[in-house]
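Only one chain comes next, encoded as structure tokens, the form predicted alone.
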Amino acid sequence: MSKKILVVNTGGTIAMSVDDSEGVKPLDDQAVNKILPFLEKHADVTMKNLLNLPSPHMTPAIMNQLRLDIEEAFQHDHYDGIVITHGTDTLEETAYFLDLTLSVNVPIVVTGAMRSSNELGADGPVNLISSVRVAADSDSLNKGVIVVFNDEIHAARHVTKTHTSNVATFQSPQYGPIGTIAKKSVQYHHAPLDREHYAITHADANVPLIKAVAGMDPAWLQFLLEQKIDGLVVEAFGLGNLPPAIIPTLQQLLDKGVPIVLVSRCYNGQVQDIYDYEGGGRKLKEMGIIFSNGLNGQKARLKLIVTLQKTRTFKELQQLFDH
């Protein structure tokens, strides 16, 4: 009996085409229905066209939207797995989000392309159909959002984007793919051994992503001290260090009750409360500064916009980024 899959389009280029000026825009809402004949030979698969938005116009709203459209559509209706269509500048981020907050026990995938539908090459046709083999597949249950592209399987928590055109972009760094599409079969390698989850209502806390730079001046950064936000996420150089003229402001902000959650700007490793100078991260683990436990900059922003409906304690936050 085929498994029941839900096909969610939200846009992106595997939805656009080329135009006579070679500029790529955004097709017809039925675009990805032209693949369905394609799929249903490994599926029961249901289209719902849900967006049609290139991912820069993306929000974590748009994304908390599609988390609740997902939830009630298996209110409705019995799925046995889900993909997700996207476009490929946010897909890490609205696979991270749903790995965090959606509460459908099932194979959920996230998918796209590199190259626009008419194009010599078009990867989306291939990454959908096996994107709906892997959601249709038994052994992708338990594995959390997984992203589906160019015959790989990548965890959502660890894949990125990696290259601006080719087709083999999205990367786990450090942990690599989870599991690669054959002909025949699907095969994992290995799984996440955590997951998370969280309960939560909205996604509309206001959290800056600042990225350190030799030389930075304070006043780029003290504008914040005059914004209403909710977090600030910090992209510190190596190990978890950074410029000790803007200290004194984050420890403004700190004071102010912002709580501050820093990544690294290497895609590889964590950061570690190891060097102990001025701007150091010993002392801003000292300070009271939250240090992530390996996400990127873009994801420990989602992660504190979902935990902050959790706590807004410093060292409960911390906690949870120790996760």
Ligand code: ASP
Given for the second form:
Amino acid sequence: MSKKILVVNTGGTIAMSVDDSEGVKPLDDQAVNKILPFLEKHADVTMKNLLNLPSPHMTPAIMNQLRLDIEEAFQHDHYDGIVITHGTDTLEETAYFLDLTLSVNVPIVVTGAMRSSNELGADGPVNLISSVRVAADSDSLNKGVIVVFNDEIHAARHVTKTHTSNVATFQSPQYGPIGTIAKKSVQYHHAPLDREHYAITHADANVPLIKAVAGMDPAWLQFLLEQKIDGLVVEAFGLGNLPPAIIPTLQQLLDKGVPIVLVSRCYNGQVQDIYDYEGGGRKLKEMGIIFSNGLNGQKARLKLIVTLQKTRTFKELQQLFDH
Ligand code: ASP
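Please give the corresponding structure for the form predicted in complex with ligand ASP, as opposed to the form predicted alone shown earlier.
The complete assembly is shown below, putting the previous chain first.
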């Protein structure tokens, strides 16, 4: 019997078209629906056009509404899997947010396209067909949210957009894809060990992300002292070290009760408390800065937005970021 798959469209290039002036924008609100006949060979597909957003317009609040809409759809109907189409710019963020928060126990796939629907070599149709095949495959169960793109399957936690235009943009540095899509089969070669789940109600914490650069001006951080922020993520150098000039301001933010999560600008490895000079990781850890576990900055920010609903104590947040 054919599997029942829900496809939820949220927008992005997969739903856009190129016009005569070579501008790409949402011109045809049925662009993704036109792929439907090609999906029906693989599953019994229900398609819902929920949003038509370029993904730079996405926010954590909209991601949370998407989560609620999906959970509600599952209360009314049974589906064996779900596919979400999304713009690629923030796709990894929505995928990871849903990985942390969505309570639906079926394969959940996020996909999109690098080339718009009427461009030569458009990758949207094949990505969507592959995604429906993956969502309908029982081996896709219990893998957390997965991203299907260019014949590869990636874990939401590790995947990131690595190229501005290439169709092979989605990669999982250090880990690689967890599976591949062949002409006739879906093959997994490894799987995430476990999945974190947080029951949340909202996603409106204000958590900026700051990147460390050589000789950075502390004024940018001092500005944050005047703002109402719930937390801060700092992308540090290498193993987790920062310019000494910004340390006093970080200390002031900590003293105000603002949790600070440290990630690395490097896209492989994780921050560690090793260097013991001024601004070095060991000193940052002693100050109470929370060390993340290999997440990139944009995902650590979402994890902080989500976990702040569970606790605001630095120690407990550190335990959650150790996971
Ligand atoms: N800028 C587009 C978006 O993220 C790119 C894409 O969809 O691939 O919506």
